[in-house]
Structures are given as C-alpha cells and as structure tokens.
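Presented as structure tokens, the chain that follows is alone, the form predicted on its own.
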Amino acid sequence: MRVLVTGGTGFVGSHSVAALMRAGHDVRLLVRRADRIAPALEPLGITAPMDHIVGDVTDPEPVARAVAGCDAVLHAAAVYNLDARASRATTETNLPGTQIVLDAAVAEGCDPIVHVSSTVALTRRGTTVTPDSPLSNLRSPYIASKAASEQYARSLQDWGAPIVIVQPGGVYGPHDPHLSDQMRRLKDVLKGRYPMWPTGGYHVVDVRDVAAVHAAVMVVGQGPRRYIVPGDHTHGRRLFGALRAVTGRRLPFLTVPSVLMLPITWSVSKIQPFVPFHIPADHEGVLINHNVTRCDDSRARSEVGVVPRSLEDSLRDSVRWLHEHGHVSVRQAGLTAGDLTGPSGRSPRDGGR
C-alpha cells in the first residue's frame, strides 16, 4: 500500500514511518524541509531515499499533489508544544491542517485515513475515557485544537469516511529528532528544573507503541474506528519513581496541590511569550494533570494486539538517549549512561560532568 505520511521528519511520525516500512508499505512524505528527512530517519535504519513532496499541511496545492497516487494516509503534523509562545502556530495549525489533509484524502479515495489524535482532547475533570468518550470542552490551545481536530475527524466518520483516529497520550522514548514537548520536559526534569509538580495524573505511552498501532490499523476496508494507544496513568510519584529506579538518583521533588500551581502558571503564560527562554510552568501541563482523566485503552490491546512496554522501559531508552545525544550529562544520565562510559566512568560525550 502506498501511504502519505504528514509530520513524518517528527518524533510520532518517523517512527510510525519506520513501522509503515518494516509492515511492507511503500512511504511518501509531506515535508517542509527536505533536509530534516535523514537526520530523522536515518536513526531508524531507513537510509534509502524518500518519495517527498516539500510543502506544508496548511497549503492545499502541496497537500493535493502529496495525496495524489497514495492509498492510504497517516497525519501526524501538528504542533505540540505546551510552551505559551507556540499558540499561535498551534491554533493556526492544528486544526486547519487536518481539515485540508483529512478532505485532500478523502477526495483521493484513501482507505484508511489515520488521524493522530491526542488523549488530551478527551480531557475531563475525574472521568476514565473511552475513544469514543465526548470530547474536552478546555479552551486552552493545544488541547482546545487537538479536540476541534478530532471532531472534525469525527464529523468525516459520521459520513461513513474510513478515518481511523488513534489517540496517543504523552509521548516518550528513544530518537525523537527535535526533542518534543515531552521529551524537552523530561530532559528538564533530569537538570532539576521541576522541583514541584502538580497533583493529578496523565496518560502517557511510549513513540514505538505509538507506531505500532499505526501500523496495525493501516488495512483497507474496515471503516471508521478509534483507539486510545495502549499506555500507563501517570503522576507525580509514579513518574519520579520510574525515573530514580532507571537512573539511581534521588530526584526530590515537592508535590504541589495542582489548583494551587494553576493560577500561577496562567500567570506565567502570560508573561512567557515576552520572554527570550522557557519558563518550565506550563499552564496546559498543569491543567492535564488537574483534570485526571483515565484512560481505557483496552480496545487497542483487544483488536490491535499492541501490549505496552513498561513505564520503566520506556524512561530508560529516553533517558539514555538522550545522554547519547548530549542533552543531559553522565551524572543526570545516571545508571542509565553506564553502557555509554568507558572504563574511567567518564561519558565520551560530556566528559564526565
């Protein structure tokens, strides 16, 4: 099956291309630069050149000439990016990209159209969610244009589109090529930047169990369909206990009553667009862990088959990842940069700092 694939140069996007490609599908790209395809594909064993087409998924001439040919569709582009200088490009992005994306596939004749959602525009206060749960009514500008994208990709499937929405929620694990918004957290909680974190809890998965769903569902002829990517509810705790267990540090770190830290950081989203570096209070975050919502991932696990990899497992490859590629010292690393060290326990790419 030939597939387009959108955000593909991305950290969700070239893992599911490099899943798409062991499945036996040939891949085309939507990029916008042709030059941040090997970097980010090359550490995923796929070395070959690429069918591209260079454009963005918010021009419909680009996307209409990308779609033209392909049997199927996986869009991944979306900007996710909790930081309070990114809303513009996320509300002028999100949704009006998967509208000319998912309508440029649909007048193609595609089967399937995969739409990569998100868990967050399933966000509500205290409530377990199923795919098909209705969705976050929150204005804030990621999770308010991640649910506008999806019920626009619902409003398809109500039509009889074969779209199928697959809901991920945050994302870790090795190779992410721009470090995303997680991952860039992670690498922050590692250097001691989050003394506090809120209470609450999220739904998180790891990138390779993200594209091993979008391969799964990449079969023709079997309609509208959603799944929430199998992963593991995460708080506080949970999080820094993975994480001491993985790397063997202490990582103290104070739990904050989530109403309290979210005044605060809606102050803060205030005053970071003026600033020239990331204030690590992001609104959006807090307000995810505040609403608590659970997720029910078993109709993934039941007619996918994807079984999730541990929490633990999925820290340890991101965490030594990123010591691999300099994000963090051999010291914050910890344990997990020990197959990274030579016989002095000094890390080749730090010096042992």
Ligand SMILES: NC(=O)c1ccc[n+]([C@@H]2O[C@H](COP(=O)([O-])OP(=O)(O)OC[C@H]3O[C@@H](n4cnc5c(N)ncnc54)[C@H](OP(=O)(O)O)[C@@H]3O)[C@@H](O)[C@H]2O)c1
Contents of the next structure:
Amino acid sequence: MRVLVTGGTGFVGSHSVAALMRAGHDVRLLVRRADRIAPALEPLGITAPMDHIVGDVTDPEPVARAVAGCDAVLHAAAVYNLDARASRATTETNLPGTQIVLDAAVAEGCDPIVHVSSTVALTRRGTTVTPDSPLSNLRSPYIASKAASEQYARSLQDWGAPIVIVQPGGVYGPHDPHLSDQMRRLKDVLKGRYPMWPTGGYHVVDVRDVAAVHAAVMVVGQGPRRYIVPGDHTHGRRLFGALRAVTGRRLPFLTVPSVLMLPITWSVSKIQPFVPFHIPADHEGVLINHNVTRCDDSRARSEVGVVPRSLEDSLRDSVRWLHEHGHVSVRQAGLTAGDLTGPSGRSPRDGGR
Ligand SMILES: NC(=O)c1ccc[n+]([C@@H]2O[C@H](COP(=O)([O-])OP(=O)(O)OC[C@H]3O[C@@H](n4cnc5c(N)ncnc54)[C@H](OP(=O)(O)O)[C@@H]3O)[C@@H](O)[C@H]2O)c1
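If the structure you just shared is the form predicted on its own, then what does the corresponding form predicted together with this ligand look like?
Full complex below, order starting with the chain above.
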C-alpha cells in the first residue's frame, strides 16, 4: 500500500515509517521541514530519498495534496510536551490537525486510517480501562487535546469510517529524534533532577512495539477498531527499580503523595511560561500518575499479536541510546554504557552533564 505518514520525523513516527517499509509499504511523508527527514530516518536504516510533501497538519491544502493518491494514512503528528510553555501549541495543533488529516483521508477513501491517540485520553482515576472506555474529562492541555482528538476519530468510526485508533502509553526506546517529553524526563531522572516521584502509576510501552502495532493494523477492509498498545503498568518504585537493575546505580528518590504534588506543580505550571528553562515538575505528569489508570491491553495482544518488550529491556536500550548520543554521561548510563567505554573507562561520546 502507499501510506501517508504524518509526524514521520518524530519518535513514534520515524519508527513507524521503518516498520511500515519493512512490511513492504511505500511511504509518503507530510513534514514541516524536509531537512528533518534524513536525521530522523537514516539511523533506522532508511537512506533512500523519501517521497514527501512539505506542510503543516493544520493547513488543509498541503494535507489534501499529501493524501491524494494514498491508500492509507498513519496520523502520528502532534505536539507531545507536558511543559506548560507548550500548552498553546498543543491546543492549536492536536485537535485541528487531527480533524484536517482524518477528514482528508476519509474524503480520499483511504483504508485504513490509523490515528495515534494515547492512553492519557482514557485517564479515569483508579479504573482499569479498555480501548473502548469513555474518554477522559480532565481539562489539562495535553490530556484534553488527546481526548478531543480521539473523540473526533471515534465520531468518524461511528459513521463507519475505517479508522483504527491506537493508544500508546508513555513511550520509551532508542532513537528519539527530538528527545521528546518522555525520553527527556528519563534523561533528567538519570541526572538526578527528579528526586521526588508522585504516587500513582501509568502505562508505558516501547516505541518499537508501537511501530509494530501500526504495521500490523495496516490492512485494508477490517473496519473501525481500537487498540491499547501492550506494555507495562509502571509507578515510581517499578520505574526506578528497573533503572537500578539496568544501570547498576543506586538512584535514590522519594515517593511523595501525588495529592501533595498536584498544587505545587500547578503553581509551577503558572510560573513556567515566564522562565527560560524547563522546571522538572510538570503538572500533567503528576496528574497522569495521580489518576493511576490501568490499561487492559489484551485486545492488541490477542488480535494484533504484539508481545511487548519488558520494561527493563526497553529502558536498557533507551539509556544506552541516551548515552550514545551524548545526553547522559558514562556514569549516569551506568552498566548500559559498559560496551561503549574505552580503556580509560570514559566514553568517547561522553557529552552528558
Ligand atoms: N512519546 C510518547 O510518550 C507518546 C505517548 C502516547 C502517545 N503519543 C502520541 O504519539 C504521537 C507522536 O508523538 P511523538 O512522541 O513521536 O512526538 P515527537 O517526537 O515530538 O514527534 C512529533 C511529530 O509531529 C510533527 N508535528 C508536530 N506538529 C506538527 C504540525 N503542526 N504539522 C506537521 N507536523 C507536526 C513533528 O514534526 P517536526 O519534526 O517538524 O517537529 C514530529 O514529526 C503523538 O500523537 C503523541 O500524542 C506519544
């Protein structure tokens, strides 16, 4: 099939492009900047020039040109950043971009049309959710934008459009071209910038498993469907325990009741827009943990057949990649940097601070 991919220069999108091409599909990209294609795709082994259209997902004209002649669509472009400074871009991009891309794909008769949602769109305090659970009614910018985007995708499904909604949890894994929010937080954990972690929990997945789901659902004629990407329910002790296991480091941290961290991080979110650096206390991150939503991912396991990597394997590859690309030092990467160090014990690419 000829598949249009939006967001192909990002973390989820680049791995998905690689998985789609391995599955034999022809891929066209909609990108904001053509010079971002090679840095995103070459590390994944894609060196041939890519068919692409330059444009923004919030602009109907380039989107219509990009969709023209495609059999299927993977819509992975969105703003994923819990930093309060990104709130406006999140609101202005995620729902409008989804409406424009999905509408254009339906008008072109594409099948399937895969919409990348998120488990945060299903956030409900203390519940176990399935892919069909009611959408979150939280009003914070990113969660609300993903819930509204999925609501739009669901409304098209109700009309019978062949839309496949894929809901990943927080994504870890190697090769993140923009060092997006989740991997930046992991880097900051390794640097000791998160000495406190809220109680609660959230669903996490590996980027390669997200890409595998996207490739597996790229089949014509299956109708509307929804899948939570298989992964792991994670909380502070689980995350830091897995990181200790893969790095061999002590990584001390304090678990703090999320109910106490919510007002503090809410205050930080009001100050953050006026501060030129990121304050590692994202309110929406605490909110997601606080709601401690568990995910029943059994449908994707049985119907799509994707068996998730362990959290330990995912984090080992993530930390090693962070080190290889100079985001964390050899000391911060711990055991994962073992095979990269020279006789001095220091990595030649030891650029982390
Ligand atoms: N990462 C996670 O933990 C996670 C978890 C659950 C769901 N998701 C979802 O997965 C999808 C991809 O996220 P990601 O983690 O891969 O984010 P990412 O690495 O930041 O990539 C975002 C992609 O979207 C593109 N994009 C952003 N705004 C655009 C616009 N206005 N027009 C055209 N392209 C635009 C970016 O292009 P540029 O290269 O030009 O910036 C980039 O290719 C999103 O829908 C996100 O909500 C992510």
